[in-house]
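We begin with a single chain expressed as structure tokens, specifically the form predicted alone.
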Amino acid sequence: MLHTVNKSPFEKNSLESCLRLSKEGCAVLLFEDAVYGALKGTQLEATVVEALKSKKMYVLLPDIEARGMRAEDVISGVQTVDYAGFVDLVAEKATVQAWL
């Protein structure tokens, strides 16, 4: 299953709920304002690093760049994808769960 999160983790708890309730082996894609959850040095870094032990995590690079950040700012282990990669993730997974 692919879980998608688009809300800032500093405004809503969608990312934390997703990471807590999603199953081992799933994929999580952060886009729009949720990309802030993939950044090094935030209060969520430890939570994301822990989640990486059992889940694959992705972040949409164009949304990182649109907010003035770079791929180097992303937590190690979180994979960056472009729009084609986003489409590939959706096509690969049987179901997609959006966390609003």
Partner chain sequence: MDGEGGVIKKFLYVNRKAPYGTIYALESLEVVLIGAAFEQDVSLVFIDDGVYQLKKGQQTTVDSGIGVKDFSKTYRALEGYDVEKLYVDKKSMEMRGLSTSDLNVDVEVLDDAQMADLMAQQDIILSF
Second form
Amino acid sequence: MLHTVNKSPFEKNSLESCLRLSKEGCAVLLFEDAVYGALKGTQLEATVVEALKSKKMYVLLPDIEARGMRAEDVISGVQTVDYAGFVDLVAEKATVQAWL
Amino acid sequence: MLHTVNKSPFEKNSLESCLRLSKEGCAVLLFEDAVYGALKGTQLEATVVEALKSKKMYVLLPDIEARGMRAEDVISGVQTVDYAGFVDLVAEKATVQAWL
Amino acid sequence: MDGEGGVIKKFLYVNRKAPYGTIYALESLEVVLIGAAFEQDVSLVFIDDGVYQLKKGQQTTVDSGIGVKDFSKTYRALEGYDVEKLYVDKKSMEMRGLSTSDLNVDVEVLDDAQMADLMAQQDIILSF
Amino acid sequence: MDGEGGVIKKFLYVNRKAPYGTIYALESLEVVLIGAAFEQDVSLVFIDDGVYQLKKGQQTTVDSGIGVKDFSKTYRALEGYDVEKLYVDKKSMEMRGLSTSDLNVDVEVLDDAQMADLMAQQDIILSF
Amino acid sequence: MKFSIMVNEGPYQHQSSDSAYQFTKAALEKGHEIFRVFFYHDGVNNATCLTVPPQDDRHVVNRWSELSKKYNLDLVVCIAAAQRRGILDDNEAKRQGKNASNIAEGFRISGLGQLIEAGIQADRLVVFGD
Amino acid sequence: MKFSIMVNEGPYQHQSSDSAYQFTKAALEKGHEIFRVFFYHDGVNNATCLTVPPQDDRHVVNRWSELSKKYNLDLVVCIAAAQRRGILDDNEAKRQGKNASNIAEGFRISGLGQLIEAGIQADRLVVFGD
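What I would like now is the form predicted together with the partner chain, since the data block earlier showed the form predicted alone; can you produce it?
Then the entire complex follows, led off by the chain already shown.
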């Protein structure tokens, strides 16, 4: 199962609820303003590092770059994908749930 | 000074930032989905009770009632106002800041 | 209207937003009502502020209160459309000091693991 | 364009949202640019995700990246419009692991009390 | 006292326009003056004459038009925001080569300077948004 | 594989429509089929032909129209959501007594059943919103 989150985890509770209510082994893709959650050195880093222990985390690179960050700013273990990679993730998983 | 907050404090950080960056003696009005912050018995009650020590807190009653609560469900010390009371608050204070 | 080759899928409606502040709750309900005619396997979950959609005693009309129609009674009509699987998130209820007796309709309360299981069993998830 | 009876008011623009995810940052900037012609006493504050508006190195065009124009260079043009009072919220920067060297423009960092004081001194507050 | 109002969201999706309307109406009924209501961002969508809401629901656009008529309210739609979102008056439609316009009665399209002026001229500016 | 897409926000205000467009385009370029793109809530505003964005900015509506033309995409606008927000085709405009319509090329207006059908017929439904 793929979960998508598009809201900044500093502003909204979407990522928090997504991580709480998703299962071990699932995939979580951060895009749009949610990409801030994938960055090293923020107060949320520990939350994402913890999630990586049981879930696969992805982040949309074009959204990272638009906002002035680069792939190397992303927490190690979080995989970067482009839009084609986003499509692949949706195709690979049986269901996708958007945490609007 | 009057601060207005219209987002649910369970979902967004607007109320938190407003309380952190407003001065003692100011007024804070909760309306629209922010009225949930004015209710007794929620996990946020302590935050609002603490804020009441140094700030005046108001809540828009029509927004409370639309959402299935009544004046008696509001934390004691938080004053209920209607739209006319909202207008009065704006007129009384020199400036109004919306925490969108 | 099951003329879709007899396919029955598990449809989940995820409601995470409060009523009135935004239109999502109302327009989600409109999809559920139309969708009922398609005879799919439908469940609704209410998470975070979404649980407030079901709060009893909502009170507003076009000419009073906030000037917006109260649509909360429609949740009670869902049974008549054979939409009977309504679930609320336990933690969301607790954070808001709500119990099932505060709600308009009968719901099942799910803990984190049960909710995650329910979601993982779905074919199509509509988020509002 | 100070033909408003010579009134000079303190205008504060409050920016609390990230760029690109929503249009508020861009359209706020458009107001600041037009407003500059009115010769008022203008300040801009960046709070919460608003501090990300000033992040260096933003990279997207209509034909690449997210397919949206990069407007971050406009913040550097503000000086030319005599818009020079830019403030960022200390706690918002810290939570995001940002320092002023990560930003496109010169800003003053304000702590909670200084920010609250600045806001309390304004006549008109535009929130985005 | 003299108020200006800013509305940042469109009709129905968010409560902002409803709240702004209720506030404006209450202010007028108390005898205050509304210098201007300025519609910005998606707020410009409050000015379309093409909405057909369900009969048992409020008509957000008409409410504003009627309030404008009753109190001679100045309802101003930001031109830049309106162009992005497809709100045009007859002049703009002609200028842009569009074969339809959709501005509702009581609204006028103008520049962002009208927002700044609204801030300068009024005693208070109240912002409604998301 | 067969995808359906749902877009819940209008052009420019939120990135949702841009993200949905980039996703849809990438899926098509990879050879997947898009069964339908369904526009709901403020998403219906993506279907207005009256937008005039700045020349150096993207044209969100035209992008969808062009993608539709190139790949024969089915772009469906929810009728109930569209009526609330002022998006009408010629038939609807006539039926509602409006003197203008504003639907852009490549979009069609239909009922919510089309969203359910999109869920039933496609292998995946991907939702973009706020």
